[in-house]
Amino acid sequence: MIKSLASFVKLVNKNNVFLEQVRYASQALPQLSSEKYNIHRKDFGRIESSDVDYFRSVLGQDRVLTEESDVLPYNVDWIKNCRGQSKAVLKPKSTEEVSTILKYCNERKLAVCPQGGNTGLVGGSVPVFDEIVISFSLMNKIIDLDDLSGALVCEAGCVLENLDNYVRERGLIMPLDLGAKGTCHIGGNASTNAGGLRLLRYGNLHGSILGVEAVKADGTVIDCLRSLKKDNTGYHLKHLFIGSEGTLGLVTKVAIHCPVLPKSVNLGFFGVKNFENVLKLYKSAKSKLGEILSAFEMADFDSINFTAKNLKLPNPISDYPFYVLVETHGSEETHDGEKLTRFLTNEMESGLILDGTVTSEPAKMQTIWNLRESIAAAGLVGGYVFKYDVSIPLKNYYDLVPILKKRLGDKATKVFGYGHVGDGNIHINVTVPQYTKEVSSMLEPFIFEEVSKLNGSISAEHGIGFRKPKYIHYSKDQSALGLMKDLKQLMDPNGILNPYKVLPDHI
């Protein structure tokens, strides 16, 4: 039967701060990344008091952090897996200041680590050793919005949710939506080529980003900040910086295309018997919902049950082996609502949907989205989580979850999968009481070998970061890696930009 969500909304409103609570649920510091992963420091310069004096002459006293207690939050990633040893955090307010900083660091061979909202899951945004952190938190100005073309130009430190709120007031939306939208920065999104919940409708950032401004290691500012949809003038240099995770240059400004705000948004949440039926339902949704389909998300029982239990969030329908979340964006509320309701009714009659609910009320939709978006954080309660973000052909999309359950046995508390069926991206979480090298060695490189056998990608949207360089060869052959190395050598010959990230030492 189709259920009302009214009784659930009040409960969720009481939990609107749960993400921050979970984010810092464990106060224990993780082991130093260099020790945990047996990494050796490269031959970079070491920051001295004279360097700090220089940075203060450029930025002022307040925007150079050197006290251990002030620097510590910038050394630890939010899932408390990686921990660096930086002695200084710099907080520029302009591209010119970033350029000055990098020119100086390049001459002194001081390594740097760019950092946005620090919401990454592969250790790419925190130092490994004593790299100087360059925080973009103060570069948060909106420069221009053309509400006719939808082109937004802004600085890299703008928070994604703030940008979305800004453009919504002007009849547009950001093409990117993430669970971390309240913290992540648009520059970090661009640098990691973040995917998100609505890639099915609006595409990835390589298509949405119209231009970027970035600073090379030697301080040279690369101005590709055009806001045109079509600019066929030679090499598309912006693409070098999108997804390069700060290893080729630091993104300082972004021009991005914002689609028109949909007048009609509807959301369905369905219970499904098995994964085979999830795929059948996806095929049906593409056919019957067509142009209004904006998201098709899947989560297994453990993903939803674990999240609801750990974070005390309500599940608006009963327990089922799999759950599907379907969202539509359109222009006719009555038409779109009827279309989704008819889809639900038809597929309940066909047996593909066992139970479900459809709503267009913002509070009720947020209730459902909270449950889905909180899965990543829920596993952090009371333990450690190994997180994997991979792309796999749809016919094999869920295969790895039962394989890992069998492989790990009682060594894992839970193994669960969820993700974006519409673009083949599944997130696999393995929860354990605490990190152990035994479990890590059972997972890696096994999981990447299995992905490679299926011609998948070891990283769908989180990037390579610090955690995956030694496994990148499972998705890139030697010719591609060689060209990536050549680009790195050309644009950052001293290797000071986000070292130990993306590329392996030996190619």
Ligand code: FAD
Second form
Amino acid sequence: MIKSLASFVKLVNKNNVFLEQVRYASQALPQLSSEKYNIHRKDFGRIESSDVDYFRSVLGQDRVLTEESDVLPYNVDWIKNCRGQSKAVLKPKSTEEVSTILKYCNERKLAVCPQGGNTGLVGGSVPVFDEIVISFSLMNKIIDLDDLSGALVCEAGCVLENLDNYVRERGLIMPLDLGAKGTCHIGGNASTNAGGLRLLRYGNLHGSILGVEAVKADGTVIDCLRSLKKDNTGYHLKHLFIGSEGTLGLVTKVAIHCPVLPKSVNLGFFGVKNFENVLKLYKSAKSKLGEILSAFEMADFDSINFTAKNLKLPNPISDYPFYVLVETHGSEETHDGEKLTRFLTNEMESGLILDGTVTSEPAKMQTIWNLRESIAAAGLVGGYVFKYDVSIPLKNYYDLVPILKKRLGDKATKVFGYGHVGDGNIHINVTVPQYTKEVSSMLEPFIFEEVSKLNGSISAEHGIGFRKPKYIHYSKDQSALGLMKDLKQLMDPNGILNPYKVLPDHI
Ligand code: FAD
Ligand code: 2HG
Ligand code: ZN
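Could the form predicted in complex with the ligand be shown next, to go alongside the form predicted alone?
Expanding to the full complex; the earlier chain stays at the top.
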């Protein structure tokens, strides 16, 4: 049954090729963030040549970048919406160096912006004014892997895909996977509490991360780098650094639990008539596939069609209003095959699945995943894309897409919705020929108000960063914001860590 459903996928695309192509496709630079969003510089020190001399004395000549052309890529975010004005990039190689740099910056009140792979989608990874960029790209050592417990300990600058390749060779996988895996760092993942494609199965990073080492603003190294699954000794401090987007401390090392490499993997890509049927299919997948279900993703027609056309990727099935991607991770091929066959037979007969392809061949699975993972980049080809990563209770999950289409009319090239159904997280992308304040103000705060009315969260994955502090109150109560402010004051009294991000000015 499964084999007879399989259709042929001709082209195999190497992962992340398009990520880089899109990133460097346009030479146009975004307007300075401070001007675009009318931000006022806070009262920080200004970097002087004596500071550069000091940094060079700690890091050496080569690991302090000050040439404008060298610094530029660190000033511009992936989506090309934000541009900072940093004059210096520091590239530490050890925790001790990070600590020394921060102690100095804190004393001089020099603001810093930590940067991992710079794939963040909310402007958090680039400076706004002249914050000094601290890049983790040279802190990329794997420290230890316990293949019995699955605990991996590594430095913050390890690229997620490199870690995944490393642990796979040893019978394990990383507990998270995302389209930016070839570029993003594990430290960036921890700092954003990244979700991704298999959160449904392996949970979020607050669960998978066993411990962290982080450096506070004053240079104090906080050692919470335990590799234990259970450790109830007092406050769970690691959580302060997971998802705080570099505003409470700089993550220098991570201990993370890696699940066992599944022996049997299957991937289905199905055409579905309407969104109601997507939800019915999800319910059925949960009950019929049970513990082997590892991903349940959906994309509407425009998401897939636009991506296939813009990035010249093959769509292995014909056109449908909705697409669903179902993946299983299991340990026994026959057992998984039987379950999958039952699910498919049932849902093809019931009409929930109109057509589709199922495969366990790595190259074919890669082609399907590549199409899904490339949706994020498709909107950047020849234009600009407003991105939202909201979570909404499932019954209203897709409601905002038609509402926004109607609201924007021909002001938008496309409005499409896709995402992690299993996590209640939809990505809404609005593509336009270029960024304009007019479209921006038609979208914001409207979309956040609607999400709030639906009891959702204004950010399910990408965080608050630079772009959303003024909207955080739609998802955080005043009492919680007050505590966030107190924690920030306690851990970073001079406010030098990633200023203008996450916390709104007035709480
Ligand atoms: P950066 O972008 O460099 O930084 C992100 C934030 O973390 C910034 O605020 C930065 O200051 C801070 N930071 C970085 N490193 C450190 C550190 N060591 N210590 C303290 N603070 C630090 N996100 C998802 O959650 N799920 C997805 O499925 C997903 N898919 C994506 C697909 C594409 C194609 C792209 C471009 C992005 C996607 N993202 C996704 C967003 C992004 O990849 C994640 O947020 C990722 O975790 C960022 O990692 P990074 O190393 O690039 O961090
Ligand atoms: C995804 O799930 C990412 O593909 C990116 O979180 C979403 O770019 C986006 O809107
Ligand atoms: Zn996502």
